[in-house]
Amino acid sequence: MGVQGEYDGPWKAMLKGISDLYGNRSNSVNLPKRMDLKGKTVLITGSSSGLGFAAARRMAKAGAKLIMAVRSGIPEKKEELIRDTSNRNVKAYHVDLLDFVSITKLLEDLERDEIKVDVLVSNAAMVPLRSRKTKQGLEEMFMVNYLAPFHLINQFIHRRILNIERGKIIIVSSESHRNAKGFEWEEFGRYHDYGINETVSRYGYFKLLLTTFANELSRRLDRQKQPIRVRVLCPGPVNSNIAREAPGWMQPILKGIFALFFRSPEKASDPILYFATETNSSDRPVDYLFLMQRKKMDQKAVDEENGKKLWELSERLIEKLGYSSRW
């Protein structure tokens, strides 16, 4: 497997994340003193907890019409946001990103309710203890962290659920997208057994796929002269429940490390809020922030040939399962 690197184990990845977070760096961008999202409809996947919930709360406070696309937390998390922000323009839709049937149901529900999204935040992700199969026979982390976002984002464009005049797509990736030494083209989409020691490197590899997709998506939108902008970010290590499947003996250790060294979900959501509120984005079809520092993405993710190949393989796999991600 071509995925070994700096994030090839949970402890090594944790130390790398802490080192990156506390390294000597200055911000490239800053949040505006007053964030205003009035008149904007924002949809966030995975927004019932952690980073997604923190971003949702801040956007609701900024006046956005907020849509939570979540697998759990309906209606209690929606009601919590309304109480916390006094913004009653909050809706919640169920979606299970492990299941194409559920994704299709979400799309149909949004079309039925005539929802037009200005800002789509693809945030949902998972770090399982070990590999597991979905209903369609795919590996769970591959599905949630890459293939479901690929399909969902493309369907938002195809069905015109995303506002094609002023739409923005914000993709939560990771600096670990730099980890893999190459792509596993011959193994693409095949179920692969792995355990806890390989989970972190697989996570980074799927973030490489996601970041490569983001670059290819931006190129295709640009060729069609569509003004939709693509934004990619790494929030840094976040004190969230993403490692909730870790073994029981590891949980107290992780919770302690997360609390001491990792960023709060609210602070970690800064780059999401920056991209959602930026107004001078027309000159940047695609952009990447690590924390609040503008960086170049890994060259493998930027390479146009990699983007084309990944897109073709992704479309072919989805069509084999009886669905389509074409525009």
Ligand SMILES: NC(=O)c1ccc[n+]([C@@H]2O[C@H](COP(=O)([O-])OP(=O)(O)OC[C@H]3O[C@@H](n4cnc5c(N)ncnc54)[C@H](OP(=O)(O)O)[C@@H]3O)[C@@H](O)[C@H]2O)c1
Second form
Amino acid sequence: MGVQGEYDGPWKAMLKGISDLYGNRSNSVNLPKRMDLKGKTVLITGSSSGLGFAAARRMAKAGAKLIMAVRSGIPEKKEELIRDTSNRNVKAYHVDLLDFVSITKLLEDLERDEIKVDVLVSNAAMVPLRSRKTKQGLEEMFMVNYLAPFHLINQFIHRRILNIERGKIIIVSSESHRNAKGFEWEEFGRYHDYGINETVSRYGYFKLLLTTFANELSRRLDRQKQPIRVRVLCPGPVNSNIAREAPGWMQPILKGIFALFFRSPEKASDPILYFATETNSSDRPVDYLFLMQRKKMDQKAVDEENGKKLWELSERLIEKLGYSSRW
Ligand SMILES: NC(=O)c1ccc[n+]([C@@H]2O[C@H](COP(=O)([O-])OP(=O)(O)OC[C@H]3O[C@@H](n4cnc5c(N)ncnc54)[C@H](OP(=O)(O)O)[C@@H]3O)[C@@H](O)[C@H]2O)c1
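Given the form predicted alone above, produce the structure of the same protein in the form predicted together with this ligand.
Whole complex next, starting from this chain.
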């Protein structure tokens, strides 16, 4: 099967993450000494927890108007952010990325409030213990980690919620996008039963879909001479709540490993801050950072044929469900 690769089990994947973290750091970029996001509106999905919350706090500190698009933590996480940063320009909107109805409601709420977003950070993701079905009959991790970002980002462009003149789209992916051997085109969007042993390989596969989408999105924007920039990153291993569904016996072991070897969400959010504050981005339509290291994305994700095929299949699937992702 195409989605499997070298680092499929949770332990192997974790060891790979840790070895990458302490590996070669050539070609690194640096954060500016003073981070200034005054006058910029930033929206982050999944900013109730982990990396998203840390990035939101740092961007609010840098003066951004911050919009949290979250499933939980309203209002307490918003209040925490305001308390921590003294920035009162923080709003929170509810969205459950498992559900197209909820995504549509978010889009309508943002339109109603005439929100114009300069930086859209697509960060939310999940790692379930096993496959589950969404209301629309899709597999949950496929929906949250791939199809929902595809739909949401395209709708931000279509509805002009994203600032078309100077907008940036920052997509949180993972180095695990390199793991899958190939695409399962015949199976695309079909519900697939899996358990804990397959979770890691499917997580990597959905990050491959997300990264392939990012490249195709950038090509399509470029062809239409739209100045929107697409940025992709892997934060490295983060000491976050990502493994919240792991079995009880694994939790203390994981917590220990995360605390010892993984990066704090604050430190891990450096590449998000780099892309959000980057000013000379016009010469690079698409870019990828692993930690703060500029890298090439996997060739499967960059391949134009793959991008085109993925886009068509995604659009068709969404239309079958009664929604549209066209601009
Ligand atoms: N942790 C790592 O080692 C690591 C490594 C590489 C890449 N990443 C990526 O980093 C990003 C952030 O993950 P994290 O490590 O910070 O994990 P996290 O602490 O679990 O945060 C995930 C966020 O996504 C949100 N989310 C999940 N399902 C959702 C849904 N159905 N609707 C709306 N929001 C939903 C969660 O909201 P709730 O709190 O409401 O569930 C939470 O805010 C993800 O894209 C992840 O793939 C993480």
